[in-house]
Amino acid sequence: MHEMSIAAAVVEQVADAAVRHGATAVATVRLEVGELAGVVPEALAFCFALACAGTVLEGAALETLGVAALARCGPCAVEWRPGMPPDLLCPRCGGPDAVLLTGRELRVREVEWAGTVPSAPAPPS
């Protein structure tokens, strides 16, 4: 189960940027995960929850964002979604020289803060 060392790097990220951001609560994560990531989106809900106990993040809610597979034909230039598992082979030409332009995302899209500490008043001038 990876999803536990993701759902651990994704605490990190956002808690680092809690820090930076002067937040002290987190309400939601928004990730978006491609179609194609290898992720199972309730294990990672899952393994989530956990990663969060004790952290600014706890009791905050990840809202997985799915991003479907698009691949692309090289030669043709033809656009199809490879579906799952993925078939590369060009649907016009049949080539097998694709590139995938999406379904592998696997990345923090938004956070919600719950809470700030207020800045400190400005010096007198």
Second form
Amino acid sequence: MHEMSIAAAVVEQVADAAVRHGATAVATVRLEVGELAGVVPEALAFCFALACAGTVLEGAALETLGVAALARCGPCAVEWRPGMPPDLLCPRCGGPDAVLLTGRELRVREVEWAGTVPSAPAPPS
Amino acid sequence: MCRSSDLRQAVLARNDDSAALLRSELAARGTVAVNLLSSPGSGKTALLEGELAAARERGVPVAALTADLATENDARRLARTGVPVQQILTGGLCHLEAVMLRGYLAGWLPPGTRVLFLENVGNLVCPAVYDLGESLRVTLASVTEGEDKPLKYPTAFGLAQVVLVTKTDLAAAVGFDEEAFLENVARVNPGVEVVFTSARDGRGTGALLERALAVQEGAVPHRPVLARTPEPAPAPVPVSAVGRVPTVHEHAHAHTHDHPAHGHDHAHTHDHTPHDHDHRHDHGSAAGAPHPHGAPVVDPL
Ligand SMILES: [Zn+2]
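Hand over the structure of the form predicted in complex with the partner chain; the form predicted alone is what we had up.
Every component of the complex follows; first up is the chain already shown.
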């Protein structure tokens, strides 16, 4: 259940950003989760609520933005959706030299602040 | 009243930074770390016993760190080989993280260690997500676990630089379909080497040590597709710009949008609107760069 560690990391990052922005409450956290990131969004949502308790994120909503995987073969440039479980062999040449263009994202994309927000952001640290 | 900030910040940035730092610290000491992932009961400790004994026979200085939820049995077994062994009791945490690991290595890892084996917590889900600063990641599967293991745990097998099959002495008895297994591995991780071993009859013993020593001597390990990102080759960073140049790694994940079916030559260079560039983005490529952001303080290795 590493989703708990991941939720804690999200909360920590957003709480740090809240300090930098002088925000006192968080309305929504938007998280990009790639199809191949190795994270279960439902488990993450459950852990997120727990991890927010007692922090500036208390009551914040988590919006998970799923990112589909997309691979591209180096030699023949064909692009395909590898699916789940992923098929990462090139469907055209059968070769092993693909690159994953998207699908492993695990990123805090955006935060919507709530509560008191001063007009100018606080200077860093 | 509502305002939003575009953070674009990798959730695991802190772990990844610590891992990068640890990797460079280990490299400076001539040590290669091997991260071993497996399910519980896949024969990881037996495998490791064989590798440690092989290292001792050949006079190669190695060490092992073993992570367990609660007991010290593994460490006791491994210590019998005479190799330095450190036990981490994770107290229920399902995976190792780089910051934690750095703390455990500080003051313990013997100087001159060429290979450090990291026996991760027995679990193929959580440890797969965390870089530990290893230079070789190995995922194990025993023949008793079935041929479809790589499809059930695509992150663990997809990110492996070597896949290692254990308990092959039982293959016939359990009807292990080697060809199907290899096909499944190739699907999630094309091009990865698969090594067959048996602790009971000695098949493949020492193979893992050899792979690790090759990396320690400069061989470039397999790069799984799952770990390959589309950015161009990193350009040298001008010293004056180090403070503000985002790492290649960050930007590999930085732009996600629907890909229409046309060429992508410039698709990842678009639109850098000013956004909240957290400084964790900025120093990943500078080995040993100071961590301004409160990574736990541990003694340098
Ligand atoms: Zn191709």
